[in-house]
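First comes one chain, alone, set out as structure tokens in the form predicted on its own.
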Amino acid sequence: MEKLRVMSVFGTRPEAIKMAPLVLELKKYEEIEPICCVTAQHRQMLDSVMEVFGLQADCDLNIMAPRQTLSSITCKCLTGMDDVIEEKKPDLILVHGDTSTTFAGALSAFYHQIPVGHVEAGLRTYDRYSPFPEEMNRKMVGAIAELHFCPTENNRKNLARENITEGVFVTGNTVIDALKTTVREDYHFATEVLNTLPYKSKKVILVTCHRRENYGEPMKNIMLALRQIAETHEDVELVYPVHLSPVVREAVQEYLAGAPRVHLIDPLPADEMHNLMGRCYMVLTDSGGLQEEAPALGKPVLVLRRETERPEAVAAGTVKIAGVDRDVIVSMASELIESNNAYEAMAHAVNPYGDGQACRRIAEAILWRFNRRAQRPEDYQSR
């Protein structure tokens, strides 16, 4: 029997640090043909991941330009994946989360009539344009994919409203296996200062904030609301790896440049964004990823938005939703940083994201849609 050839397409270093291990569980098989796939929607950062997962693109469309917009990111995926859909043949393209890659991908996919398996299905907000535009991305993808890896029940129960019951897989979140193979106690930065922070005397913080929804006045409300916790708390130190996005690096440089035990770095690899997760006291984020990464590290989460697409960790207890008004963001990081018990509340709140098998369970659903297994994979049980 043929083996299957099954496509992994991503463009962004989200997508790659939570498809990485998966791609590398589909190699395990020998049933299974792995393809990879990149658009290089975020080229530097997407080449990081894949170096600290060691990994190598089969196919690379090289897309990103200057001051990208969405419309041009998703013309160049679609007509660029026609040539590696034509030359490579897959029987099944896998695509991840809700960026314009994975939308295009899908579309891609659909126009060559070829199963889409959609890895982290079923996130919502109901709010069309917030996360903008990914709550739309996830939707469409949901409406094209045949396979639909959810990484909790609740995401099931999302794709259940839509009428969406067939091919759907309870598997826990891919980010938990990445964790499994980058956080160690021994790391050693390659990036210096965070081998010199005060870990243990001080309470560090880790701060990412790019999202495009808080462009502008939700944005400077953000920034203003770091300067002044930073001003406020002498015990504190803010590490911000900046997104390269020209939008955001103007609102960083306007409002934190020169503001006291505020670190501005560059974004990190993947391995060492890990390791200072695992090392700082908590988080402020309008990340998605990280709202799953942190609580796996036991790591309270404050986020920099109006909703979250999810709420499983809110229910858990270990993230909050701060929002982008200033005072609010400032009074929920003050009280983590002056009240053991708010903290250690939101630090030993269980993960509800995964057990580290969601990479095997995905391959293994795969394998059964395809006739190359007998039994149905188990869907991840949530403690």
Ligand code: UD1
The other form holds:
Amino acid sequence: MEKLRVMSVFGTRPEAIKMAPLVLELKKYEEIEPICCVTAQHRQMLDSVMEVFGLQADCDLNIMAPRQTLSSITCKCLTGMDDVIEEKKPDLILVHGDTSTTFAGALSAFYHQIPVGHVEAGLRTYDRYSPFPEEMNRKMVGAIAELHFCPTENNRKNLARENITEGVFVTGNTVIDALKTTVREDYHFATEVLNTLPYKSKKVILVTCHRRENYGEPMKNIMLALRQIAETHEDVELVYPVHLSPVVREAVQEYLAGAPRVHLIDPLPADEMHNLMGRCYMVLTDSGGLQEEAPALGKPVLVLRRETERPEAVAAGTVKIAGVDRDVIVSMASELIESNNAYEAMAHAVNPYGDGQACRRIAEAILWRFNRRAQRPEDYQSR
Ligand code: UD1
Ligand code: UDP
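Having seen the form predicted on its own, could you now give me the structure of the form predicted in complex with the ligand?
After this comes the whole thing, all chains and molecules, with the earlier chain placed first.
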């Protein structure tokens, strides 16, 4: 029997971190020929992930441009994918999540009448402009995909509300599979400043912020809140690996640079980031991925957004929505810094997003869909 040609398409840092363990898993099956296609919507941040996980791309669209627009990413991906699909003739295309690469990858597969598997399917805020443009990207890919790999039961229910009930699997999130390979007790940081931070004697707070819907006023409020938190608490150190987006870097430079006890550093390789998260006191972020990783590592998270498509850890009590109002962010962060009770109430390890077996379930679901397995994989059940 011919091997199944399964092409994974991804382009940004978070997609790469969450697809890497799946690409590695697919290599284990003799029935599958994995093909790795990167759009390089992100260049440096993608390459860093490829290196950490030891991945090599079979095709590289190399589309990134400084200050790229949503339309330019989508158009370049679509055009580039035509040639790649013609050449590689995949039987299935896997896309991940909600980026412009995800949408264009799925649309391109559809134009070539190739089935799409959507990894991390079914997350919703039901606000089309937040996260923007990700909410709509994810929805549109849901309409195109034939296989939907939902991290949680809640995500499956979201798809059912849109009458998507065929080809739906609850697998857990592949990010938990990735975390299991990167986090180690005895980890030694290559980024020297991370070895010297006072994890025991002070409260080291990990910060990230990059989302498009936060550009402008919300990002200014967030930066000023971070500055105030650092200025008013001598027992904290803020570590902020700043995204390479020029819009983000300009806001950080204008409102946060020079604040006491604030370490502004370049983006970290994924293994460094995960181990820093494991050692920090808490996390302030607008990132999607950090909202999934930090709870698994027992770290409280304040979300610097008005909503989240990841309500499971909020329900579990380790994540709270802080919003984008300066005073509210300062007050919620201060409570967690000053009150041991408030901190302990949030700081417990929970794994609503997976058990580290998501990639195996996805691989088995693919084999089942193509009649190479008699059994559907069991669904992931959150504890
Ligand atoms: C994208 C995703 C977002 C995801 C984020 C992860 C879309 C619409 N948005 O947003 O969902 O949360 O990635 O980080 O797909 N840049 C570099 N080098 C890099 C990466 C980015 O220089 O390695 C700069 C470039 O100037 C680029 C800009 O950052 O134009 C913005 O990148 P882009 O992918 O358009 O948007 P993100 O905000 O990163
Ligand atoms: N991350 C990283 N280095 C950094 C910042 C984030 O490796 O400097 C990782 C983080 O641990 C998570 C992913 O990147 O796995 C999240 O990506 P990002 O915040 O860019 O995007 P989002 O998850 O919001 O889409």
